[in-house]
Structure formats: C-alpha cells, structure tokens
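Consider the single chain below, provided in structure tokens and representing the form predicted on its own.
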Amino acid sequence: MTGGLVLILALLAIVVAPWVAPTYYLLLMLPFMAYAVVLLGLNLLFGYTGLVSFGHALFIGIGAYTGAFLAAHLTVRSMEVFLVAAAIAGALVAAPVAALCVRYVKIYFGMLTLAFGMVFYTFVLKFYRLTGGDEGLPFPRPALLGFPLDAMPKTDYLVGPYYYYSLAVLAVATLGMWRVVRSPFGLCLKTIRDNPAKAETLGIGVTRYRWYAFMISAVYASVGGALLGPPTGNVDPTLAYWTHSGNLVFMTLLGGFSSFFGPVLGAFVFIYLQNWVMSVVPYWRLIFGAILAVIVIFAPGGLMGLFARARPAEVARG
C-alpha cells in the first residue's frame, strides 16, 4: 500500500469519524489535531534543521494565553482573531529568543530554549492579575467563521463544528509546511543540518536560516496552543511547563523525526496510548513510560521507521 493511499484513507477516517466514533474518542482528537500543528512546526526545527528545543511549550503557552486574554479581558469571541493574534504574539516573542538561541547548537541550544520556557512559566504563574496565576484564565467558547453557536450544547459544538474547524486548520498547516520543506528553503535547512560548514561555504547564512526555521516553528506552536484552549475552556501555567516541552520532543521521537508525517503519528499514538494506559492501571505513569521506552529502543527511527523497513521487505517478497 503506497504512502499516498494510506494518507487518503487516514484523512477519510478523520472526516467520517464524527458519524461513527464514540464521543469520548472524538474529544481526544481535538488535542491530537492541535498537537499535530505544533509538531509540524517543531519538526521543521528538529528533523529538518537539526536543533532540539526543550522549551517549545513556551509558544504553546503564548498561543493559549493570547486567546484567553483576548476573550477574558477584551471580550473577543472570534476564533480567527485568536489564531492570527496567537501567530503574531508567537512571532514577536520568538524573534529575540531565536536571535540568541540559534547562535548555539546541540545541548546549548536545548538548554537556552528550556531556560526561556521556564521564564515564561514563572511569568504566567506569578502575574496573577494578568494571567490568573495557577488558576489560569477561562477560554470561553469562540465563534467560528462569524457564527457564535452559543445555543449548541458544548459537546455537540466540540465534536461537530469545532472538530472540523480544527481539522481545516491542521490541513492548511500541513499543506503550508509541505510547501516549506519541499522548497529551496527546506533544502537549505537540510544542508545546514547535515553539514553546517559546507552550507557556509555554499553561501548559505546558517544563523539566518536557523532563525527563520525557529520563527516558523514558533508560529505553528502558537497556533496549536490557541487550538488547545476551547476544548478545556481554561488555560493554565502547566501548558508552558518544561515537562510539556518534553512530551513534544517525545511525540516527535515516537513517530519519527526523519519523516514528514512521523511527528503527527507520534502525537496520535501518544495521546491514545496514554488514555488507554490511564484507564487500565492505577500506576499508569510507570507502565506508560515503560511502553514508550520499549517502542523507542526497538524502533529508534520511530514508528514511521518501522513502516519504512517493512515496505522494502514486502517489495522483495513480491
């Protein structure tokens, strides 16, 4: 089965899911689609540029708090405004952060991003009057494409209009990122990842291109953060905590950062596997961690790497 056919079948399954799947599993699709947007951006930085960020939850928090602040303090209700404002806020914060971080590589880059992430976490935790502190901020139900939909029950709203709205945002984000990685810009990022010194000799501004990749990644993370707010109805500082950044990196590794759709698959497996383990055993963190460790050990290329290895074997047998 070709990769294109698998992608088409997966898209059809997501589209028809609201008519056939239980409501509970449909609600789990909402964070999956939000994290898929985030991970598409993170993998541009990780898989295509070779920079591992341990503080990317910073931009998820910025996106989520931007939407909640507009809703709570300025009584804005448009989801389109939330997404655009989140993207702008993420870019504004990322510009100086990226300018400093991209001058370093490997563990130094990761530690710097982690430090900036914890600074933002402390900010939203301590500035109670602005951010709500540890209680967070409410995120009221937003209007979609100008339609308020206030009369609709919340569950029907989430598994209906908001579900397809999130899917549309994910589709646009996927197409945009596909265009980026297939462009000359994406090829330059791969060259920088594989051999920065050679990229410099070819006339590629390594620091400048890394800055561009960081900015795009931050915008994607901020948009994904804004999508996370409406399903829960509240945003809190845990969105920006360092363990949240660790989950993002783990989702990317789980799916496979060498593949375009690997992180998306990693987000899906991570969310549904965590939910299943939580419902089965009381000490779910121990079991969940062990399962994920086994997957990573026996599939160092991620789940997409397993499929890539299975495909040549099928061709050889054929």
Given for the second form:
Amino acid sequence: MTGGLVLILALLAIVVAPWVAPTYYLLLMLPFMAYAVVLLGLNLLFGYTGLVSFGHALFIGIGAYTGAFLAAHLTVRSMEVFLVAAAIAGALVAAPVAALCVRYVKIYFGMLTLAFGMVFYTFVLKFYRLTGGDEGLPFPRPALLGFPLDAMPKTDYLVGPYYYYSLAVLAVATLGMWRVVRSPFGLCLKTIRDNPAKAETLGIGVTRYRWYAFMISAVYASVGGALLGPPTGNVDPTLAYWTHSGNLVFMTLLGGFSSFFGPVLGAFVFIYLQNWVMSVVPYWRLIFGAILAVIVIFAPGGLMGLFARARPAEVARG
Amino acid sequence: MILKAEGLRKLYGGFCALDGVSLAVGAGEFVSIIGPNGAGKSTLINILTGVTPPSAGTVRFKDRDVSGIGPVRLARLGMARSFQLVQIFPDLSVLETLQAAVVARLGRGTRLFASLSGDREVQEGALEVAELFGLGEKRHVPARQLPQGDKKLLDVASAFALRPEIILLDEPTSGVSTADKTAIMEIMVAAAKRIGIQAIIQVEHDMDIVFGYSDRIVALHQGRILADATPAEIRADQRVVDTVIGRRARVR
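Now show me the form predicted together with its partner chain, since the one above was the form predicted on its own.
Shown next: the complete complex, the earlier chain at its head.
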C-alpha cells in the first residue's frame, strides 16, 4: 500500500518536474529514464533469473548505433523507427549471443557476456566507415510521433517533448515488465534462479527460459540505448565499453536487485550522485568504488533492501 | 507395465555400478528399492529418471524409450521425482512452488503477459496440493523458512503437483525424525490416491517404512538384483536379510 503511494508520488513528481525543476536537473532525467528501461530488462536476467551480465552495454551500443546509423546512412529521423529498429537489431544480435551464453552460469556466464561486449566495442571502434570509429556518429534530433520539432531550441526540445516521450516509453516498458514478472513465465524464471536442477525436474526447460530472459533483457537494453541517443547527441564506442556494463551492474546493486523498482531507483541515485560527486571532487570512481564496497558488505539488498528492513511488513516481494 | 527397465548396466571407468538390472513396475504398485550403501540404488534411480544414460540396456516408460532423455522431457511425459537431499526454491513461497509445478504441467510457462494470480486453474491446482500435504496454512511462507520436515513435504508435493503417472522418491523420509516419518508416508500415500498417481517407486533405508508400505521390494547388492519379491517373501529370504536388512538393523 505504502509502496503504491510512493510510486504515485514519484510519478507525479516526474510529470510536474519540467514546470518547476531547473533545466540542468531535468536534463539528467533523460539518461535516468533511458537507463531505467535498460535496467528493468537487465534485472529480469539478474534479479529474476539469477544471471549477472557484464556485457549489457553491448545492447545499449546496438540500440544507440542503430538509431545513429539509420540517421546517417538512410536519413531516417523518426524516433519510433529508431526504437523499433533498435529492438529488432538488439534481438538479432542477442539471439546467437544468448544461445551461447545461457549454456553457462555464474562467472562463466558473466565472462562470456563481457567477452561479447568487448568484441562489439572493438568492432565499432575499428569499422570506421560504418561507425565513425572512436569519434562515433552524430545522433540527430528525431521527430516524435511524426512531429519534426526542428525549430525548437535544443534544450526546450529535450526537457519538453522529448522528456515526456522518454517518460511514456519508460511507463510502457515498466508496465510490460511488471506483467512479465507476474506471469507464469516470470514464476518459471524465479524457479530457475532459486534452483535450476529442481526446476528441470518440474519440466521447466532451464536453458530455453534463460534464453527467453536474455532476449527480453537485450531488447530492453537496446530500446534504452536508442532512448539515450538524442540527449547525448552523439554515439561513440564508450557506450559499449565494459566499464559501462559495470555501471549497469552497479546501479542494479545500488538500488537492489531483489526488488522490481530497485534498479530504477539505483539508476536515479547513480546519475544524480555521480553528477554531484563529479562537481565536488575529481575522482568520482574512488568515491563510487567505496560506495559499492559498503553496499555489498552492509546492504546487499541495496537501497530498496534498506527500506524493506525499515518496514518489515512489506518485505520486497515479486 | 508403466515402467520397464531391461539389462541396465552402468560403468564408471572400471567400476561397474549396475550390472544387468531389470525391473518392471505396473499400475497400482508401490515398489521399494533397498540395498546397502554402494549397491547402486542412486545410479538406478538416476537412470530410471533419465538423468544418467545407461552404458547398456533400455528404460521404457509407457512403451517409449526414455533412457537419458533428461528430466525436463520425462516430467512432461508423466514421470516425477523427488531428491534424497531436499530440493526447494528458497525464495518462493509454498504456493509459488506448487504453482510453478502446475504451470509446467499445463504448459503455460511461456505465457509472458498473462496474469499468474488471475489464472484460476493454476491457483486452485496449487492450493489443492498444498491442502493435501497439510501445507495450506503455510502457503505464503517462503520455502527457506519452513522446518525441515515441511521442506521435505514441499519437495514431494511439488512433484505430486505435476500429476505424474509414476513418481520416484529418493529417500522420502531421510533427514526426518522417526516420529514424522510415518506421518509423511501417510500423507503421501493418501495424496497419491487423490491425485491418481499410478505407481510409486521409492529408495528407502528405513525398514519399517519399507515393509509397512511396499507391495514389492527390490533388493540390490553390488549392482545386481538380489531379490524382487513381496515383503513377506523378502522377510523369509535369509540371503536378503543377511546382506541388506540385517546389516541395517545392526547399524541402528
């Protein structure tokens, strides 16, 4: 009950923010919403299926590059086309990658995803003619729902129409994932996370379900990657670099992977905290490393775990 | 015959764990497999349940060769099992565990956007099994918080929720206090009747349980079948009493 109230208040705050909050903070909401989509997907794999991917930046890269590529080589300017194309490209790449990775678990799964991430990173770095190499590709301002919006000043576009567009995509992604984790399919994933050998004796094909979960998470990450394009304005290989994948795992741990909204909260805190720490001291990674260590040792359930401990009546479920 | 194994051999390197074991189980039978440690009981169960392929011989379930086909397909065909070491889903509640089994049985696992809580067949199927096993009141308790006896019951209950035709129980009462053993057996036998399970095969060390519930007892020794007979005949067979039962009795 309280959880629902907090959610409604949070949603309300996000909706009214463009009228009251300073532009600077509003601009940070855009990567937050993009990462939230990515992490909803990543956590289906992490929190619900029990597989930790260290290579999901690969799919952020796929999504962002798909949009930039369509713009640069085919002069497409529609955000809807970018999102759909990102989802398709992500699924196409994920299908064989997932098929290989889900045959392994634990550290081997993590290392394989990391390896594929590195392969893709090197690919975009070296295939200069297609990808622009280390300079990357510009991600031109897309039309939203068919409206060009080119006449608007860039910031107005981002904190106005694009802000709400991102919010709508996040809302749809959240509702979709909410249904998935509460479906019979979601329950099967949880059995696999808890005890794969037992799941098999119930007739649940572990490898097949892990593949499905990987595919969904990859599509989410690709869509999130495309969403990240317009506020960044330029896509470059660092999007697909392994440290970026590490950040995704960090955000998930920070918010708490055993809660549905944990990773979303993690993305929010990560982005604003990183922004603040960077403005105070030059070594944000030092601070963040220390934070990560503290979380792992003292609060393995992340921020959501702390809240749940404060309110034991509503232990993070689902 | 529901389950028929013929000439099963299993070699692990130079060691022969099973050496020409044949076994048939028909509808309505409760069969116990007994034998001292190292007799090949676990190997036999693992071959019968498709986990380990035999080195030679065949396993036929409902006239289909199922040797080595793996637990997933076997569960779908109608053969379920429980484990010697209790297997649970620690973070899932009693009801969720049973729902997972019902979802798998009905083949609804790939329903991505369907509501689990709105699926009446799954909800009622799971609740029914929970009640049968006396776990109704604990249905919302996470499995890891259950006492050991209830964990064991839940493990078995989830296999029953598959409504299999045959069920293989690997030491269903191991790790349970003597006082609880009979209670667990009573619950299982009653549940098997209600659910319509046609045959039960169990591996069991407790001779009171074995003789109290079996229609037939298969005694294994050094990878071979020493005897395959009714409890009364087994009791009269001095060879079996000496090699299998006597040894256990002395240990206790």
